[in-house]
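To begin, one chain is listed below as structure tokens, in the form predicted on its own.
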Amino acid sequence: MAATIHVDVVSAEEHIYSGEAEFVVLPGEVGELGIYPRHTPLFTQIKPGSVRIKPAGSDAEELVFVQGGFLEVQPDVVTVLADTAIRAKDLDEKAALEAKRAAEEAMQNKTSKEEIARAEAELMTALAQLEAIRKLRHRA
């Protein structure tokens, strides 16, 4: 049996995932992070995107969309503390496309740096949700 690491994905609203996994891949601030059992301890911020979890003894990966948050890695435990976390199968493509359109429109119509930054963040979140949906469809 392959070595495993315990993974918890939680948000303020709910506990999304808890279990043993062979590995976890998630979006770090400077690129994608791959976490395997006995990884060096780490604490870092994560950005919006897909968390891929390979449950122990399963061929299928679990996909969870996170809207940002923090990652804590200990040799035997990975904890994802997400601002918002949604199981990929529960993502709403229509709502994500509407959010993308609204953010793009807001970026064109805003004048202050704060409004533009907020619109850019909303656009990044919508694009990350759409990418998670695309990954989920590709796996099916």
The other form holds:
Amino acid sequence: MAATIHVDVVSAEEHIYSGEAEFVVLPGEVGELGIYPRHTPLFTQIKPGSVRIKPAGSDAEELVFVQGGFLEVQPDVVTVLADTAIRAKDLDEKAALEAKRAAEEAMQNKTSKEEIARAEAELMTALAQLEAIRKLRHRA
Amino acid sequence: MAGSKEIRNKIKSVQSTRKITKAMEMVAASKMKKAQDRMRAGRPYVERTFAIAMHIARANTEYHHPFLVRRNGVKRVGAIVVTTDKGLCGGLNTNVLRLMTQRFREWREAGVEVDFVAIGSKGLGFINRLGGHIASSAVQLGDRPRLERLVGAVKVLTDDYVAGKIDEIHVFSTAFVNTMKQEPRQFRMVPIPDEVRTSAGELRGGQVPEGTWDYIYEPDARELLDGMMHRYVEAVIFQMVNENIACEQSARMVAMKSASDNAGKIIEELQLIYNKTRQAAITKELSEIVGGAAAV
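Could the form predicted in complex with the partner chain be shown next, to go alongside the form predicted on its own?
Following is the full complex, with the preceding chain placed first.
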């Protein structure tokens, strides 16, 4: 059997995933990260996007949507401290589309820097959610 | 019939007290469920945050965040005291404040000055009476505290720490064991401790080797560690307060339940006395009538 790495995804509201995995893909701040077991220690921030986990001894991948947070990699443990995390299959496409529309509208109307930044962040989240839904669809 | 009216009044008053304690018991029971769920939901996050913070503390980091550096010769400490806003919850606040007072004395004897941050009005009042110096406070937080208000109060201490004015920050709060049992606890939040007690009561330390390695940081060590340490403080304080609320509601439910039970017992006793005096009065009247008839 291949080597495995323990993956923990937690958000402030719940413990969303915990288990051994062969491979994990995460949305790092500076680009997508693929982590195999015995990775060198790494610490980074993550941006809104989907975490893809390939559990040990299973072909079905787990998709978790995270809204940014911190990622710590140790040789045998990957820990994601997510601001919010949702299992991809619980994502709501309609709500995401609505959020995207609202955010785009807000960006056009808002004038202050702070408001634009907030709208931008919301837009990023909505887009990332839609992307996660698309990935999930694609596989199903 | 002397006294029977007084006894009846007394029974009525105890009965209405029991109504109140019963109602408070039920309110606490329903709030307790939600508070406990919230506390449990937050635990994994805080435990992982602790784990990562301890890993970082053991790494030989290129950028030394102040939270990671232990200082020699502690002159001044910060103490965050988490208590409830309201009373009627058994010995909850008394226990944590007793622990705090003990440490406060020890610090004072050792010549260490203490800056307090009071979360919850019971602690605020107590520290004032004790004559401690209060740096900031957050009271009347309600059942679902807002993180901003907590962080605002605590930031006073963390800023002082970074500026070198204080050398350690300790947290006094109540640990939730189960609904019947809550224990006061103290731990050093900053600098990052070597080991912490988990909610299950076991000690857990960092599980990585010390000092010989460093992370790869993407993109920038300073920014990342600042962000992470900020997050660490937020997560710890938020969880402590949520746990305290779960403790408060549990303790209140238990306290109110025993108050209701005691009221029930008193009512029973009073009822017995009342019946006896009533009987005695009737017997006395009867014997008077019989006595009177015999005289005629």
